[in-house]
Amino acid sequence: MLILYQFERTWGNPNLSHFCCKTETYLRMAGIEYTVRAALPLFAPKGKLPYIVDGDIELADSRFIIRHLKTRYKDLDDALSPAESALSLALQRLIEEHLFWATMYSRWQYTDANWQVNKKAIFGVLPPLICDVAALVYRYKIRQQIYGHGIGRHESQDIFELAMWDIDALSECLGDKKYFWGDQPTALDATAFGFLINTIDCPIESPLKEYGLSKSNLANYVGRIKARYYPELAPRPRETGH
């Protein structure tokens, strides 16, 4: 059977990790059987998570998992046009190349709240000391990507205005519609749905968490994809004393 490896859940969300979120979602839209094995980036391949190992054959990055699926189990996008799968594979740039960015800010630089919130739920596993070594070695390598992209040069005002554009841009394009491309979901909404619910979703608060949960429809559509594919992590009613 086909194993993910990936980030252990937390938050009450399949995942804190963007990519991680992004791939399980796409098994699960696929329907593709998996399992899951917790893991931390500094044993991955490249150095990075998910990776997965489907018999013989292990794959890191979310992009080279997901052509795989595609390729032996399921595509989500063969009903889309030549047209409707570059429009996609736009927005999944836009998605992943920059909002991501903006995530990155608010959880490893904006305030040091957000930090602590983000040291513990990657960190926390390992033993204190390795946990605050750990912590502070790879908080140094994002900044430095931060800044390197290019992003992390600019006030956090004006870093959270360019990313409320892409909020923008994905707000229109979904409008009223239950997917992106209408009634069923394509490999689109599993990258918009794992990076969206870590903006809107997560207990890292910014200016753009809070634009974004503004977007009732980008709101709502993390809700209901949540509520459908993942049902053990919906929340529990409250029961009521008789």
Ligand SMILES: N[C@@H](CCC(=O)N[C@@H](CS)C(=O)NCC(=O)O)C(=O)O
The other form holds:
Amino acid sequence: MLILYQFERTWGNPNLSHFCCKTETYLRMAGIEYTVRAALPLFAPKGKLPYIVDGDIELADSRFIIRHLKTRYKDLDDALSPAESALSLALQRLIEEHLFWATMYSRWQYTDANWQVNKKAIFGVLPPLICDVAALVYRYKIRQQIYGHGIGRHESQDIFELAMWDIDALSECLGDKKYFWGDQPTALDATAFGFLINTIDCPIESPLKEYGLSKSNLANYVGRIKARYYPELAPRPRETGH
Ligand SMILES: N[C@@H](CCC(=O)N[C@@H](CS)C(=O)NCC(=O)O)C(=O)O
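Now the other one: the form predicted together with the ligand, given that the block above is the form predicted on its own.
Below, the chain from earlier opens the complete complex, with every other chain and molecule after it.
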């Protein structure tokens, strides 16, 4: 059976990693059988999670994993027109290559309180001394990545404003639809859910989270997908009534 390697579940959410949550959500939306093994990026084939092992195939990177899932199991995008597929790709790039970095800034850099929550969730499984050293090393590395991306060169207010434009775009595109392309989930929904839950429904506080929560269609969307595809995970108090 297909094995998905990802971070341990935490915060009552599918995964604190946007990319792991995206991948597992695709598996669930497509009804593909799989098992999960907890892992850390250090030991992953490309130094990042998620990765999968499917028989004799080992694949890293959610984009290549989902391409494999579409080819071998089920293509959630097969009813999309070429133009819809193109827009779907563009929105996924917005989410993964832009919004993502503002959420990384929130977790790794914005406030010490957020950093402590993030540190405990990722490194808390390690023995105390190793936890502190690994957290220090990774914090430095991720901060370099945020700076390298470019977003980390701005003031926090500007970083969040840039990401709020992404939230506006997503909210407008979703509108009052159940999923981005109508009544059936597509790969874009697996991506959007994985990143939105890690923006607005996790214990990392920021103006971006508050802004995302103010978009009721996005907040309801996240609550609805979590309830439907992860019934074993309890809703947060804020989701009650969605
Ligand atoms: N493009 C990759 C990105 C994966 C990724 O950035 N994973 C993060 C966790 S959200 C990671 O493992 N980072 C560890 C590191 O950068 O050292 C994908 O789509 O899977």
